[in-house]
Structures are given as C-alpha cells and as structure tokens.
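In structure tokens, one chain follows: the form predicted on its own.
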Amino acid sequence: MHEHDVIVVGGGGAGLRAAIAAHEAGADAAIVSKLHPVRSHTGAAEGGINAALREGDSVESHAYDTMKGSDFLGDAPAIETLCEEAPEDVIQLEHWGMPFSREEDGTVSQRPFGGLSFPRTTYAGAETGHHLLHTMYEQVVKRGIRVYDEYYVSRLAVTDEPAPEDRTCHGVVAYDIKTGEVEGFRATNGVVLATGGLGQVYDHTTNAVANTGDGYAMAYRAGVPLEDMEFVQFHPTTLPSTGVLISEAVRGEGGILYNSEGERFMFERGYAGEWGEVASRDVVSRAELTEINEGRGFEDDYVMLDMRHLGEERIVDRLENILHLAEDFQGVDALEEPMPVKPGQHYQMGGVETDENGETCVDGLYAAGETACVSVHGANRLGGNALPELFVFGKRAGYAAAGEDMKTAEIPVGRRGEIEEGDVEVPVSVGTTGGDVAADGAGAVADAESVLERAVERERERRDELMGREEGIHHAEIRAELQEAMTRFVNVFRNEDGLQSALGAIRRARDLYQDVYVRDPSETFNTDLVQTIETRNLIDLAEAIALSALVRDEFRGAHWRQEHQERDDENWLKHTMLSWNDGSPEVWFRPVLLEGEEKTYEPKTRSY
C-alpha cells in the first residue's frame, strides 16, 4: 500500500502539470502511469499552443474564436479561464526552458492556425508536444516528485453511496506491469485523472496504442457523468497507411489541399470561402470526405496536401518533423511531392464532467486534459487549444486536489443546478444488462483504508478470474470488431441506421467479453492482461459515444447527422450528459453557459 497527498493518474502533459502544481501547493504528489512520462502521447502533438501574446491580439479575441469554433457549445467560464491564463502559462514554460521557435529579433514565433482570427499559435518546430513533455518532466525530476511508471491504474477506490454526489474517492488500484502485483495507492487529499484520449475506440486514429480512455471509463463507472461524448474530432490530415498525424501547421504555414482534378477544393468548391485550408477541422474533414465520396479523391481514399512551394529552407526550419513522418510512414519525400492525407480520429471533445478547477461530482476526484470536459471545446476543438488546456487546467486541478483555496467554480457538476431528463430508444439493450464484466465501486464501507483495501481485493479477483480461464475469446478479436464498427458507423458522417448498427455491434462486443480470456500466463510484463482490461474500457466508451450521437438529432460542430442538417439552437443548446447508474446508462442534459464575465456569447451562424 502506497500513500501520498495527491495521486495523479497519467504522466502526459496534464498529469505532469497537475503534479507540479500540487507540489507547488505543498502537497506530497505522485504520478502513477502505465507509461514512462516521456512516452506519453502528448509528445506526438505537433502544431502549437494558442495564447494572446502579441500587440494586436487579445484574450477577448481568443475567447471568441474558441467559442465560435465550439459551435457555441463551449461554456464561457471555462473558455475565458483558458484564454486569460494561457499567456502567463506560456511565459512560465519559456522560463522553464521550453525551446520555442523564434523570430530573428528573438521574440517567440506565432503562426496562423485553423479557425483563428489572429496568428497566435506559438510552437517549437513541428514537435511542440515533444518539447512540452520534456520541459515539464524536467520540472518533475527537479522537484523530486515520485513517479510510479509501468503501473496500470485499473480501478478507483470510491465509496458506494446511492448518489454519486455523496461519494468520495480515496485512491486508486494499479497493476504493477513489471511484477504482476495488484497494489493500492491511497490519496489523502485527491486523485487527478489525466489519462489522455480514447482513440483506440477507432481503427484509424492519430492516437497511440496506449490511448484507451481508462480515466473516462473508471470515472464513468464510479458515478461521474460523461459529457458531450458524441463530439469526436477527426483531423483532416492523417497518413492513409497508419493514421500518423500531419500537423495543421503545414496548412498554417501555407500548405494547400487539392483533389484528383487538380482543384484547390476548399476554395474552388466553396467549402470555406476566404478561410480555405485554415478553416476549422470539422469543416476541412467533411470537405475532404465529400471530395472522396463524390469521386474526386485519389484511389477513392485520400486527397493531396502540398507544401513544396514553401521552399526547403522554410520547411526544414519550421516543419522538419513532417518530412521524417512522410518519408518513414508513407514513403513520400515531401520536398519533392505532395503527401496523401485523409481524415482520422484525433481528439475527444467530450469527457469526464468537471468544473473550472478540475473537480468532479465525486469528492476527492479530479480530471484534466483530454480526459476531462470542462467544456472548453464544445462541439469542435480549434487546433492549438489542446496544449494550453493541458497546462491551464492541469495546473488548476493540481492546486485544487492539493487543497489550495480556489475561486468558486461557476460550472456545476453532477445532478446539481438546472438539468433536463432525457430518453432515447435503442434497438438493443445497452450497458451491462445480462451480466456485468467487472463490478465497480468499493463496497458500503466508510473509512478510507477499508475502501481502498476492498477495491484492491476486487481488482485481484478480476485479475485472477481473467487469468484463470483456459479458453474463450481473445480481446484482440473483440477490439477489432468494435473498432471496425465505430469507424464505419460513427465517423465524420452519421445517420440513424448506422448509429443503431454501431450499438448492435457494441452489444455483441459486450456479450463476447463475458468469455474473454488472457492467453499469456506469465506474471511479469503481461501486456495481454493489460489490453484485456483496456478493451472493457473501450466497449463502455464506444457505447457512450454512439448513444450520445444517436440522442443529438442536430448538426453541430463535429457531429454531422444526415437526417438533421441544421444547427438547432432552440432545442439543442445544451450538453449531452450520460450517467452509468449501476450499469444502465442514463441520458440527461445541462444548459450551455454562454454568459461570460463581461459579455454574453450570442450564437451566430458559423461560417468559415
């Protein structure tokens, strides 16, 4: 049994910043991560960090661009917090040694990005996330913060009161990948979930294989609502062969997209008027797929992205990493030829419901980064807004978990404040009806130590059950079917029949999982066991995405519905909420908060 004031689950950008903040607040903080921190997926972020730093730019402009980009589904208190704190935090990163690209006069470079009315994206070549990750990890090492790497957190130790708002999180349970032991980690102050995204729900994704949505799933089953899960971002420029990301920075620097007829279709086909290739990601992704579906793609699969005209000097200075990615993963010399690209799953706008301080409705449980939905991004995230979200809200969650006095949050969490009950008809049973695969919660016990001990015991029972089966179905078969169904039916373009088909495939995956078994009998470094547990999380999250997408019958941001081609502000200016309720998902809604500190954001037609 390990004990610390603050336990941070995940060692990526949000987790590192949360641990640093907790340490700054005087807490004994520790990071528990299934990867070494510098292997976290934050390192794959290429484009940059949005912050209003220059004369001519403003926090207010950044906030409006973000709200517009969100298709007016972002919450104003969260958006304004992000935009107000990003400049100071970028300067802090620079003081910590972040090697930002610079102009000849020494000022930090900023470039245009999709959906921004001002070139406010700071960057470090095309490896911004890599440098950010290493810069913050240095600060963790400097402060002597304990890191338990290669520990896979698979369960939260949460009390079992009927109402989630009455529950308390006392720690986590983790599987030591190196030894095979199941161990408890008690948090005397708080637990911060920062486990990154859930891209492995899909089979074509920019996400790392480790991005299995563990934090979302654990919080969901512990009673924390998931918010706006239907809003999945598909990045318009990924390599067709692998899903590897080709940064929006290419288009920000002036790269162009064209179809098989040689048309610069973003302009010539009227998809984005004067914005062209630097329209928001949802707009560009839909444009590309429309071109492909209407027969103007290459090999009916992709379009071309060309940056040759930028010149070798500029490309090597600002986009060198893109050259390596195109060559290594697609066999293309991007100095001499265009790159094939197509949309791929990239980012989850929805997530674990939190307020501006990272707090969930379960006492002692916080979330930050892509795992959380504070709702900064609403229905669509602007490129360059993910990295500032990591450190702004990672910092705030770390301070709050450590017990710092924070400004009272304006965003309510849990079933508090104004809410609306919802309902949805589905063709199959959803949730764990017909037999649960892993009971969650910690039992009706009161003291923290007993809660944690019970959670450890339950996780050992689950491990032993999975390892004890001599035959059954392997998780890889279940995962492959699930990913194929999600990519086919819950992609950029969606319709009711497809979403219902997805739910049917998810029901099948859930039923098959009842007979899942672990092939590898070893105790040490048993990644087969880890991936089997991860697959359960993917099933729960795929269902949350598909169910939320079926509920929202309008077209907003990244959520396109064939039957509903208009944004419906009268009926749908609200967040889709999903609660677990002992294995039976419940849908409800919460109003969007459009009233900021000094202005109210009135929804307008979103044109690019």
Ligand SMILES: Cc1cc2nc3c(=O)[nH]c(=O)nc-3n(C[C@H](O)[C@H](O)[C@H](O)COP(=O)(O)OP(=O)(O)OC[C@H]3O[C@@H](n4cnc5c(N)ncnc54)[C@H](O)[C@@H]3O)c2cc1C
Contents of the next structure:
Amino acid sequence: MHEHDVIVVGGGGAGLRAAIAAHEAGADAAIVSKLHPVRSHTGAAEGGINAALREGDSVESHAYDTMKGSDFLGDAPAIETLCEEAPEDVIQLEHWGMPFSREEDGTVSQRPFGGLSFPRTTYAGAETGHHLLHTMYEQVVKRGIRVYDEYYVSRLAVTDEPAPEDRTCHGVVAYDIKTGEVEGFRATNGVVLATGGLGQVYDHTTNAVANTGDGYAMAYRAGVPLEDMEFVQFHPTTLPSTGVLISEAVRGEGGILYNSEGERFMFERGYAGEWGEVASRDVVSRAELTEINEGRGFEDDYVMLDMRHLGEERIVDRLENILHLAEDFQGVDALEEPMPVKPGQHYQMGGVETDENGETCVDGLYAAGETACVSVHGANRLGGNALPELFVFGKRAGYAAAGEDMKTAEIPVGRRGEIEEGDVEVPVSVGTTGGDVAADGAGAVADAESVLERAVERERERRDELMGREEGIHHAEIRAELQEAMTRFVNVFRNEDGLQSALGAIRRARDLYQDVYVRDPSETFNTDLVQTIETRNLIDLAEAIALSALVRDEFRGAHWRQEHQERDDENWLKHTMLSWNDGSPEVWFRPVLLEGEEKTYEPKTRSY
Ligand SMILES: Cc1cc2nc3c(=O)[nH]c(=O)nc-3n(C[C@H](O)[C@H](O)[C@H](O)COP(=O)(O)OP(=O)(O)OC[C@H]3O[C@@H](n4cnc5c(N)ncnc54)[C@H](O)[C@@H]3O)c2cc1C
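Next up, the form predicted together with the ligand, please; the one we just looked at was the form predicted on its own.
Time for the whole complex; same chain goes first.
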C-alpha cells in the first residue's frame, strides 16, 4: 500500500495545479494518473485562457460575461472567484515560464473569443494547453512531487454510512497498467479527483479516447451528487472526419462560416445579431445544424469555415497549428481552401458537485477541473473559461485537501441548505450494474485501513471476474451502440421521444454489460481490461446525461428541447442533481445562486 497526505487523481491541468498547491501548503502530495501527465487532454487545448489583465477590461465584466454565457445557471460565488483569481494565476504561469504570445511592445497578447465583451483570451499560439501542461509539469518535477503514471484508478475507498454527507474518503484503488497488480493508495488528508471530461460517451467528439469520465462515475457511485449533467457543450467547428477541434480562435481572429448557398449565414440569416460567428458555442452549433437540416449544408453533413482572407503571415503567426490539423486530419490546405466543420461533443458543463474550495459532500474528497461542477459554466461554457478554472479551482482544491485554512464556502454541497425533491418517469428501469457501488450505505463503518483493504479486495475480485470469463460480448460493441445512441438522441437538438429512446438503449447496454468479457489475457499493459472498466463508467454517465436532460423541460444554454422552446426562469433557476445512493439514481434540485459579493445578477434575455 502507498501512503501520502494528498492523492491527486489525474495529471492534467487541474491535477498538476492541485498537486503543486498541496505541496506549497506543506503536504506530501502524489499524482496517480492513467496517462503520463503531459499526455493529458489539457494538451489539446488550442485557443486560450480568459483573464481580465488589461486596462479597459475588468473582473466585473468577465464575471458578467460568464454569468450571461451560463444562461444564468452559474453560481455567482464560483464565477466571481474564477474571475477575481484568474489574473494572478495567469501572471503566476508567466513567472513559471509559460511562453505566451506577445505584442510588439512585449505585453502578452489577448484575442477575442465567443461571448466575451472584451478581447481577454491570453494564448500561446494555437497550442496553449500543450504549453500550460509542460509549464506546470516542470514545477511538479522541480518540487519532487511523486507521479505514479499508468495507474488506472477504479474505485474510491470510502466509508459507507447511509448518508453520503457522513462518509469519509480514505484513498483510492488503482490498477497498475504495467504489472496488472491492484494496489491501494491511502490519503491521510484528502483525495482530489481531476480526471477530466467524458467525451467518449459520444461518437463524434473533440475529446481523446482517455476521456471516459472515470472521476464522475467513481464519485457518483460513492454517493456524491452529479450536477447539471444535461449541459453538454457541442463545439461548432470540429472536423467531420474525426471530431478534431478547429479552435474558436479561428473565428476570434476573423474566420467566417458559410453554407452551400455561399451565405454568411450567421449574419444573413440573423442567428445572433451583430455577434455573427463569435456568438456563443451553443448558438453557433444550433445555427449550423439548422442550415444542414434545412438543406443548405454540404453533403448534408457540414458547413465551411474560411480563414484564407486573414493572410498567410497572420495565420502562421497565430494559428499555425490549425493548418497542420486541417491538413493531417482532413487533407485540406487551409491557406488555399475553406475547412469543412460541424458540431461535435466538446465539454461537459455538469459534473461532480463541489463548493468553491473543491470540497464534495464526502469528507476528504475534492474535485477540480472538467470533472467538477462548482458551477462556473452553468448551462453553457464560454470558450477560454475552462483553462482558468483548472488552475483557480485546482489550486483551491489542492490547498483545501492539504488542510489549509480556507474561507468558508458559500455554495452548499450534498443534501444541505435549500433543496427540492424531484421525480422523473422513464420507460425502463435504470441504474444498478451488479451492485458495484463504492458505498452501499450498509453502515459497516470501519477504520481507514480496513476501508482501503476492503476496496482493494473488491477491485481484485472485479478484475479476476472480468478476466476469468472465457466468452461474452466485447466492450467495443457495447460502447459503439451506446455512443451512437447518445449522438443520435442526446445531441444539440433533443426531444422527449429521443431521450426516452436513449434511455432504452442505455438499459440495453447495461444488460449487455453483464456478459462483457476481456479478450486479451495478458497480465501486463492490458488496455482491453482498462477499456472494459471504462465502458461501465460510460454507461452510468450516459444515463446521468439522458435522465437529467429528460427532467429539464425548458430550453436553456446548450440544452435545447423541441417541446419547450423557452427559458423558464420561473421554474428552472435551479441545478439538476442526481444522487446514486442505494443503487438507483434519485433526482433533486438546488436553487442557483445569483447573489454575488457586490450585486445580484438579474437574468436577462440572451440574444446572441
Ligand atoms: C480539443 C480541445 C480544445 C480545448 N481548448 C480550450 C481552450 O482553448 N481554452 C479553454 O479554456 N478550454 C479549452 N478546452 C477545454 C479544456 O482544455 C479542458 O476542459 C481541460 O483541459 C480539462 O483539464 P482537466 O485537468 O480537467 O483534465 P485532463 O487534462 O483531461 O486530465 C485528466 C487526467 O486524469 C487522468 N485520469 C483520467 N481518468 C483516470 C483514472 N481512472 N485513473 C487515473 N487517472 C485518470 C488522465 O490520465 C489525465 O492525466 C478544450 C478542450 C478540448 C477537448
């Protein structure tokens, strides 16, 4: 068994920042990650980082844009914390050596991004995430923080009191991909989940194959609520071939979208007033799909994004990476031709419920980054707001897990404060896959060591059972069916029949999973086994997304419902919460917090 004060699960932007903070606070911190940190998906981030750094800009304006972008479903204390702390954290990155792009006078460059009222997106070419990861990883190495890479964390070691709010997390269980051993990691102070997104729930996504939402699923099975899971961001400019992202920076720099009739449809068909192509992502994605569905797309599948008029010099200076992506993944020379693009799954706004200090309702368990929902993005994330979230809330979670004195959070977590019970009727019974929950509420509370030993034992049994089956169905078949159903029914446009069909398909995937088997018998580097375990997580998360989408009968941000074409502030200024305490999901709600430190944010019509 390994033992550290703080265990950070995940070595992406959020995990690295959390580990550095925990170390700064004097804790012995370690990172446990299924990938080497610099292979984490943060490395794919292209466009940039929002922070109010310049004269003429302000924290208040960044906070307002973020709240408006969230369609008034973000929590003001979280949004204000993000916008207040982002500038000092960007400066910290600069001091650590992040190679930001610069103006002639040496100041850091900032570009316009969708939904921002000021050009406040700081960047390093179109490879911002790559540089961010390397800059932070250097700090991890410099500090001698232990990194266990190629360890797949599959279970949280939590006590199992009936109420999640009474439980404690004492560590994690991980499968050493190199040796095939299942090992326990005891965290004497805290565990920070920073496992990134869940794009693999869909078959057309900008996310890497490693983005299987393991952190959300593990927390969910330990009793931590998942918040606002229906809010999935679809990015309007992904390559049809692979889902590879063409950054919003292209539109920020002046790239234009047009349809098969040669119309610059964002303006000519009035989708977003004067915002045009730099409207928010949900708006542009819907506009593109409307064009395609009404027959003005190319090959009934995509529209065109053109940046040729920006000129070679500017493109090479600011968007060089885009040229390589378009050439390598779509065979298009973007200096000479427009790029075909269509919407693809990109980001999960919802996630593991936390407060501003990254704390969940389970004692000793924290979450940060895309896995967490604090909630700054509400119903729609603005481009450039995820990266600052990683370091602002990664840092706070790291400090809190290390036991630093933090200002008391204003956001309540768990079934505390004002809540409302919910109900949802579904055509199929949902939930439960072989009773494999991390905490079953049986109340067999034990000391930390026994809790960890029991968790390790259960994971060894699970590995042996999966490896022991000689025949069955392969995870890839289940995954493919699930992903196809999610892309078909729980996409940009949603309706009740489709969501019910998705839940039916998920139920079928659950049933098939009972007979899943691992083809590869190897003890070492058995990625077939890892992917089999990940597939179970994808099923649980697909269900959480589809169920939450069915419950929310209004149109807000990224969640469009055919039968409910209006934002319904009277009934829906609240977060959708899903808890899985006793083997089946329960729905409940928590009111959104619109009261900030200085002002209350009044919901306004979001017309862009
Ligand atoms: C193509 C693309 C471009 C983007 N561009 C921008 C941008 O320009 N600006 C912006 O603000 N946002 C951008 N985003 C969003 C942003 O980059 C991500 O939300 C963010 O980087 C996620 O960081 P993270 O640290 O939460 O997760 P990740 O960077 O994905 O890291 C997750 C880590 O968890 C580990 N892990 C996962 N599961 C397990 C497990 N079971 N056991 C052990 N380890 C595990 C992985 O190994 C990895 O180290 C972009 C997203 C994409 C997909």
